[in-house]
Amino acid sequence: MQPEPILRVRGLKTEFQSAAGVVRAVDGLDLDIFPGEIVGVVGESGSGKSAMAFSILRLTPGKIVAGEVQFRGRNLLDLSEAEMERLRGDRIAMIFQDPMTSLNPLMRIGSQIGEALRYHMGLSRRQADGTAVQLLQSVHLPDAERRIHDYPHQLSGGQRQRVVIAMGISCAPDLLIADEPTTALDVTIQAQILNLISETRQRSSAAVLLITHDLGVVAQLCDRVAVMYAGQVVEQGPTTDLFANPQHPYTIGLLRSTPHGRRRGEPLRPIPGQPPRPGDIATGCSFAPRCHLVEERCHHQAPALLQLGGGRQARCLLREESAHESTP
């Protein structure tokens, strides 16, 4: 019997006001995350990945206009700001994309880690310092006893990312959201950071939502993957199945355009065209202008997220027959 999801997102819509008008960055998003699994979210820049994460945490500068975000049975959109503050950094934590901007340049590393420990766990300053050292040791930062007295600018990019991970796991969250955690790091450091995230899941059974544009990272680390385009999940399923047999034309295009998704000897094939501009609202399928399988109806009929069986979902009119065949 499958457990209940720790996070259940349904119909989430987030809008921003811009000079071009209203921009819907998240457009009816559905997503489940179960305890102890790592779920990857992939898509091109502007697909809504980070906007989704900030909406879940209610940190978005935009406006959430519809939907539900159920975390352990509670709709986060109904909570007061004080209740959300108690959840953030405690039960739900986030590893931000750029550790240099997410760390306070005027605070020592130990104080920044200890801040959450004192607020959420009621530790004294001395207890928080001791726990901060243990956390830095757990993320393999050398000489942790000395490093807690350093400022962020005294650390390398990889070391700063380790500090951010230590902050994220400090209160043993149930859900850890990692937004492009390996961006701007060299390949060796990337591998070390990914191993840390995997270790965190194994140690604490925390669920991890990993936002990335790197399909190689997804193949290496994730149990399931959700593919986003124009603010929507267009395909979702177990990572191995999705890579072996993608069901949405956008997923097929992403795999063909990267070394990790193509067959040996096949040339890379970029997806033609550009993602829709912010503010553009498609009357049919948002991917239709770039799709190599497009039909006339795709320009006028918006596809629903279809259940294909085996934990697979796809938002494509061409998959309707497959969905009907898999329905008992």
The other form holds:
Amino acid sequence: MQPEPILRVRGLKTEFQSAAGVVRAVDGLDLDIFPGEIVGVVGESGSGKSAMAFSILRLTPGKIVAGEVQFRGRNLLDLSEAEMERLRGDRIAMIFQDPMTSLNPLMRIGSQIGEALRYHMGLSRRQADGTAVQLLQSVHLPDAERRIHDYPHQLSGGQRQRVVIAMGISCAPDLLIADEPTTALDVTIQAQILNLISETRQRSSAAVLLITHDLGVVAQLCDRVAVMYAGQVVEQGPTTDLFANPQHPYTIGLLRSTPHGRRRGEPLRPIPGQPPRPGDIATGCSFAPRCHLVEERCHHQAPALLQLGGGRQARCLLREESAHESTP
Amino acid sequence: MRRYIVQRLLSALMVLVGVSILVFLVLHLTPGDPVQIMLGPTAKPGDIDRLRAEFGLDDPLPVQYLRWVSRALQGDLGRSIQLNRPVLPELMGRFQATLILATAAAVISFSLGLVLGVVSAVNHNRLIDRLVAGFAMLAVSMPAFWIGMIGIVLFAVNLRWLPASGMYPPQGEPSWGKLFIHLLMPATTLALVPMAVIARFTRSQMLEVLGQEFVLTARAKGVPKSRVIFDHAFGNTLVALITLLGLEAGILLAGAVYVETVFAWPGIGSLMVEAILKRDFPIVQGGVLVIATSYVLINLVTDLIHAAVDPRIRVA
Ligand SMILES: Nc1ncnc2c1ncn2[C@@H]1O[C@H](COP(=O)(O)OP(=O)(O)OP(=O)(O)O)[C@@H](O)[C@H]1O
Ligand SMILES: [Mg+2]
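With the form predicted on its own done, generate the form predicted together with its partner chain in the same format.
Below is the whole assembly, all chains and molecules, this chain first.
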């Protein structure tokens, strides 16, 4: 029997008002995260990965119109804003893509790291500075005592991302959401930062939700993967199983279209067609127009997320035969 | 930082030298021989030559310029033709009045402009934002002297709440209270346009800052929205606005001329207007020099403040 998930998202829907009408960036998303694991979230640009992350923290500029976000047994969507503020940065932390813009240019980095400590743990400025030094040492930033007095522009991109991670783990959160934390960094630094994230997880036993475009990173780092398409999780499961034996046609296409996913010697094959424009209303499966296994019923009937056993789930009508039970 | 200050001081000095050359040349390039004008049409040629030599007007221009500058540095800007008094003390008395007016207007326009801009940005597209936008539009599109006259008619003539003109009542001892009452209308009139401009720029700058990722980072750390606005967004907005605020400070000084005329404020602006009408060139020349110098100083102070509050400049 699996332990209880610390994060359990069900039927989450987030909409944006735009000039072209309502855009449903997250469209009935289901996702589980268990304590201490790293879950990778992959999917094409615009599939709603960031919108999902911001919705979990209730920091999305859009409107959450439906669903539940159960975190340690409480639905975050029912909490007051003040309760959410106590949770953010304390139990759930988030780090962003671009370390050049995610730090306040006018504030010393020690103060920025200390901010969460002062708000959540009631530390004084002095105590927070001391803890900030320890945190910077734990993310391997040399010369931490001196660095806390620096401003962000005095640090390199990789050093700043270390600062951002130190900020994220400052209150030892149960869940760390990292939205493409290495995309803005150059390749050699990327590996160091990813190592740091996995090291952090081991030390603090925080669960990590790692959003990335890089299937190689997922293969290397993540215990489980969730594949997103058009605002939904279309498949999720343990990384090795899912990569070896993808169940959803989109996952199959995604793996074939990237160097890390395809089998040795096979050519790269991009998925034909375009993802649906957000705002398009689809009656059936949102992937049907691009699916190489599509059947007539796929255009009319929306698939549910099917339990396939072995902790695997897929949102595809063609997998109904192998499903044990379907979630409503 | 020290190097930046030295560089900045040197460039300010150079601008001042340029300004002084311009002021000097303008006087010497204006048609008409000052000695001829002084002595009138019936002067004998011998007298003119003698006086020219006495004033040093036969020396080469650079020599004349250096003599004028060294006198100016010692506080001698010549004598007013009209008042027959030394120019500098006259200018300084009037400049002080202008400074009081412009400073009061700066306090009003900077504080209200910033507050209105922040309130608009935080309540983006809500009623209060629209109201501030409408008010700013109105303030910018109405000429200051017209607003000043409406103010006089309304508050001074009809309601009799405020004095119509001057810095102090004609009789009695000057006091802070009297100054304050006299200052209210001219300072508000002068402040209106800069206030509207600052409010609009603050709003757009604040919105831009609020859209930046570090604001989201702060929110994700659990910092409450109001604290994010104060601790993170406002500082960044202000730093981006320092240059604009410096420009507006200069504009307040220049704009004082109109307002001083409308409210008969005894400032350097109204003095210059009188002097121009009466062809009192030493006053005009000295006035331009004083105003230009204060512009250069405002600019210098603006840049130094910018460097002091923005760590990115400090190191560069
Ligand atoms: N503030 C917003 N206003 C309007 N639409 C938005 C906004 N933010 C996101 N969207 C829309 O929501 C959809 C999902 O965007 P999201 O940023 O979540 O994608 P993503 O999966 O994170 O993509 P990427 O890999 O490029 O980061 C997109 O179609 C996008 O246009
Ligand atoms: Mg994204």
